[in-house]
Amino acid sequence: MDATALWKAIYQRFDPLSPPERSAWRVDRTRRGLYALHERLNLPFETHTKILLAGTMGAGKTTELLRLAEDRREREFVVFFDVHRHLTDVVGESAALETLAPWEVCVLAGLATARAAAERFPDRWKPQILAALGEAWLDLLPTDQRAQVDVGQLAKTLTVTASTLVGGSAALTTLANTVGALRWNARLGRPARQLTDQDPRVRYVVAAAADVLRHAAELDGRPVLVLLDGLDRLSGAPEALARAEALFVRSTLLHELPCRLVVTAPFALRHHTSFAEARGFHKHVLVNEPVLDPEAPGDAGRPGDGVAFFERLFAGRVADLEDQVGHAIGEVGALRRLAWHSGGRARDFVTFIQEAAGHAFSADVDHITDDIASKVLDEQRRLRETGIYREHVDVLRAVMDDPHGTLPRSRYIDELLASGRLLPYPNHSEWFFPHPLLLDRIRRP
């Protein structure tokens, strides 16, 4: 294997943007990140379970989500669904997600579920029910968008992950947007004013999404799983904390959904009290991995346990191109290095390896040198240390230097936590402490 197909291999699939390809190359986290969904979900005595998964950016949701839809695919129809990666792919308006109304998130999981249904049911599938739904969909839309909407056309335009049946067992196939042309008339996050979930329109719409759910339960003779990733990428605090107070807390409507949901949540809302108070939802939380010590967490040379998940990650995903060249990838010494100074975060460490990939080639070598990994993460430093301003500083090293890494009281800790530059670790109970790019920056002289 030569070096530009070598490295073009691991640049590829070390790419920060996309969950990976194949489920081999999905890992389990360091403190079993989804067994405790699994036991949610496989209750006997709770038919229509919904779940809100929070969690830090870059902490690996949405591979946790595809690994969840992976190992439930032969308990129920399971249907996953990006909602940010549609609102910015196909309808080309990802600001949408920032006023997204509950009864909109509702019509997505009903197309998308639809969507899945109807491929996999061709001959059972009834299109009336999804044609109310649409009926229902546009009588909520402003005057001048209530063109004539195809929602059969539409609902080809979502690119879902979902059961399939391959040699009569159950698969996990991706469904790729067939219309990509079509252009979304009916433009999502801009009602025409504030409705209520009480609103008969409203309440019409949600009974037209739970009629598309209740038929694809009927059609599999399964419940319905719908996974709905994307909605955890609200921006901007305190906006994106009052989005996810409205969409969780105030409203009711995705518990109403006849089906199995697992959705994710706003970081805002994550360390906010109302986190606890998003009615009908259990709550799970997913973090960094702990890759730094508690005992002395600004020490590289005492890694925590989750430096060990890193490393199982990058062997899975090089294994066959280690074969191929006959040896090692990457040196021990620099793999760990950049997990420890990943701060746990799965994108941050993908991020790191790609970037390394680059640096390899340029340098003609056929392995991730300790030379490489210092390389990689004096860019990724000076990138992370942008826009920190004195006041971030303090508000850091206070964090720091508190024995117990609790959060003093400051209007900079939301920003510092949705920005990654202030994170939480999941060793027994939960603590704080600047990433590891920033030490350097914030360890006073």
Given for the second form:
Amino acid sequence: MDATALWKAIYQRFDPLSPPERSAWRVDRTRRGLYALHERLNLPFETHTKILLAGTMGAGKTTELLRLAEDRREREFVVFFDVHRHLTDVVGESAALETLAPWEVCVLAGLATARAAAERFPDRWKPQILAALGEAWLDLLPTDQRAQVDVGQLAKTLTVTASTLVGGSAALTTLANTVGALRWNARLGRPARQLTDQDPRVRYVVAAAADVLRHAAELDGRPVLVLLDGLDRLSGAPEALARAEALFVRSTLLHELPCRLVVTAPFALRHHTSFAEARGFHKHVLVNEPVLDPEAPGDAGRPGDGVAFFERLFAGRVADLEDQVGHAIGEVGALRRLAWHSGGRARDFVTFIQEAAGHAFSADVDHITDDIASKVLDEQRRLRETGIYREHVDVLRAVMDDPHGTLPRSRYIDELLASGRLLPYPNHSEWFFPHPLLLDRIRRP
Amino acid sequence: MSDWLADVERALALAEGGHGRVILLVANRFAHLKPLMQLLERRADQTVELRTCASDLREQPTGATVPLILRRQDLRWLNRNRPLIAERKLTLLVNARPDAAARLPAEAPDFFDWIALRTDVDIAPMARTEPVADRLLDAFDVHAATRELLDPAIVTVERILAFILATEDVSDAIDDDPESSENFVGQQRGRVIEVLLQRPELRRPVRERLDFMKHVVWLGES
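Please show me the structure of the same protein in the form predicted in complex with the partner chain, now that we have looked at it in the form predicted on its own.
Then the entire complex follows, led off by the chain already shown.
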């Protein structure tokens, strides 16, 4: 393997815009966060467990959900569906996410499950169950749209990763949009008017979605586990908080679905008292890997145990390449520096490695050196400093100087958390620290 | 080759076959567009179109390399629609002035998080330019207009000038559709420039900018 092929392979394997392609590239997190979810889902006396997964941007929620889907494929009929991606790619109205009603989320969960179950059990699937959901849904659409909607066809536009059987073994398969350019002509996120959970038409459509879930469970013989990704993309505080409350706190519709459900929620909800009030949901928070030592968080020479997670992540993705080239692809010190400066954000670390591959390619070297790590960190520091104002620096400095890493009261907190410049850490009690790439800027008088 | 262009070339060389990539080019002026477009067209061996409206990304084929001028009104759109970049495996080169780039973390945090690389373009600023006229002429590069200025019966050339000169951020004045028949400023561009040239304090920057715009014409025609 020549240098160009090597660095192209590294570049493509460390892609911050996509979850890991191969399941072997997903590694256990330091705090084994998924174990808590497994324990909860395994409880025999909770047949319809509901879990809210709140996490910071770039912390790896999608990767964790896909891992959970794989881990659970033998226990449940698993359906993974990304609501945000569907609204963006198929519906073409990504803004609809911010006005999506709870009953519409139930409809989407029903459609995604119908899509998966009809594919898995083509001979036994009863299309009339989906037709009933469509009928109930039509009753909630504006009159001019009712005649145009074919719910069976719309269900086929959903890209769903779901349980299947391969050679007699439980597996996961991604079912792509099979209808192609079919226009999604049922509006989402724009109900004719705000309807309460108790509105008879809402009760009817949620009951129809529940029938789909029950039918899927009956066909498969196992409980249905629905993993809904993308609802954490609600953006723009305080609106995001209000929308998250509307979905998870003020409505109980999602809780009523007869399935196990794990749904992502915006991290902003985590710091609001209403998070505790999301009745019926168990709450799980996914934060950054603990790469900083809470006793010396600003000292790169004293990394936390989360650095080892990134070493495993790197090793898992390059092992076969190292076998081919016959040497280590990254210097240990360079990788540890990159891991520490990622602040524990998986997306940042993956981006760093991708950039390092670019520099190594240009420099015509066969491994990532400390010098290359320095170049990458300098470039990434400049990117991370974009849009930093004195007021931001004051808040970040206050957090850095607090011995317990607690948050001060400030209007900039949500913005700094949302943009990944202020990071939460799980080791000991939850605490906060500025992104390590910003420390030079903050320390500058 | 200058450093920023080398950065872009390195990023493009590796991005082929990847799942998409966003590169931020921050420039005080957009004089870097000519060498950037030359680089892109040499690599693609065909005409590459400079995009001035983020929603144009919807029309891009899979694997395309797309140079885009960042406008303030596109920030939310980019934030919401960023999955398009991975879905279409686009290499997106976002060209922004420092003030527009600074808005990204607050107004488009998810999109900002997808930016892999920031490159500061080191093209020397044009000498003795007057800030307002500079912004105005930059706006003309992409056929400035606003929705408020679409009715020629109400808005005269003089009023357009007054509006543009009073505008703090003319990026708000860039129209979605420069070819639209409703683009009154675009249609009146010759007359507006003629009036501008009559103002002694604007004469020099207008002429310098018109010289630069020859490159822009070249971009549009090539």
